[in-house]
Amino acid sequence: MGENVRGRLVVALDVGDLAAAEEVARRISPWFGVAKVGHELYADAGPAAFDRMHSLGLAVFCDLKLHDIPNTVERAARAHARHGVEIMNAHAAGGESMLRAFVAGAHEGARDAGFTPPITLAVTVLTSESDTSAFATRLEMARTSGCDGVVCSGAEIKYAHDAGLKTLVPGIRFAGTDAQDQVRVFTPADAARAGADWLVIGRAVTGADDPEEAASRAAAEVAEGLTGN
């Protein structure tokens, strides 16, 4: 699999035990090229869950969505970049000074550490929630404050693109599939097809009987979106 696609694929690592979490990331580490550290597994594994994902040569996105007066998430923003993590969130709704404060933190704690800044997203609508009414003004707060791009739905690329700004798409889900607790959801090819610079896919993957082959038909849909077949 190319590493255009592999590198837009983002496994959601939604587990509370980090040896499981290892098991998954190395079984669809040939189609995933990026894994998702969250609350549940950071709560279990600490950084160490960082360390591990990196050894199996995969990425990090650390998905902990940072909300708290400014000093607090600019300090968190610089402990968690100096482990070397390749994205991270912090949550719109904070306002564009936490924002600012986050993309400061994150950069540098990432200098101090010797690593690559971190690409810095702000989450502006969970995919699970149905009203956006929030959206375009958290968009504009992310683009002003310099993070590098955003957290949204399939729906809303063109408007993150239009912003200069990338986008990372939680919600995907194969086409006649339970939404679960997502409203707004994009199957993989159509979210490719419109722009997704990644694509974050958990249980539609982790969740399957046979999560090779549920990683491959991601990996398969995405690399027809991006052809426009």
Ligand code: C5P
Given for the second form:
Amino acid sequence: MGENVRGRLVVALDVGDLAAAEEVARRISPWFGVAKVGHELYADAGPAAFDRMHSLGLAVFCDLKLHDIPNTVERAARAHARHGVEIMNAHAAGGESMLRAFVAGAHEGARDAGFTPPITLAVTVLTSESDTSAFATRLEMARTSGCDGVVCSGAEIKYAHDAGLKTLVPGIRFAGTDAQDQVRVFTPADAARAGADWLVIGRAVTGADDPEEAASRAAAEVAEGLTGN
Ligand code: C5P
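I would like to compare: after the form predicted alone, may I see the structure of the form predicted together with the named molecule?
Next comes the full complex, and the chain you just saw is listed first.
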């Protein structure tokens, strides 16, 4: 699988057990190059989860969606970035000064520890929400605060790219399958065709009877979608 596909595919390890997360990540690592560590796994394992994913050869998306007063967010971002995570995020709903603090903290933490600065993303509107009226304002805040990109649905990729921002897209489902709690869903092929820089896929792969088959199908769809670009 080409690195252009593998580097875009992010597996959401939404389990509260590092051994289980590691097992899934290892099995699908031929197709997925990035591991998402979110609250559930972080609560169980802490920063050891980042280290374990790095040791499997995966980049890490630290999906802790920071959202607090600027000083607290800056300090938290700095602390997470010291672990060398490759991608981090914060809620744009926290406002522009909070996002600036997030970017500053992420850069400082990486620099202190000798790492390349992480990609900083602002969460615009959750893909489980149908009301996207806040999207345009949050996108503009992401841009003016110096974030590298946004977390958005497949339908919003073009607006982010027009603003010069990268896109990380959750809410990915195979055609004809259950959307579960997600509302604004895209197939892997359609998200890739729309230009998603990263696709976050959780249950469609981790909950499949055959995760390797689902992972390879997602990668094939992304490869197909990219050739249409
Ligand atoms: O299982 P599923 O593919 O729905 O998982 C999507 C993942 O993307 C979850 O881990 C969720 O936390 C994350 N995410 C999201 N919507 C956002 C940001 C992150 O669904 N706006």
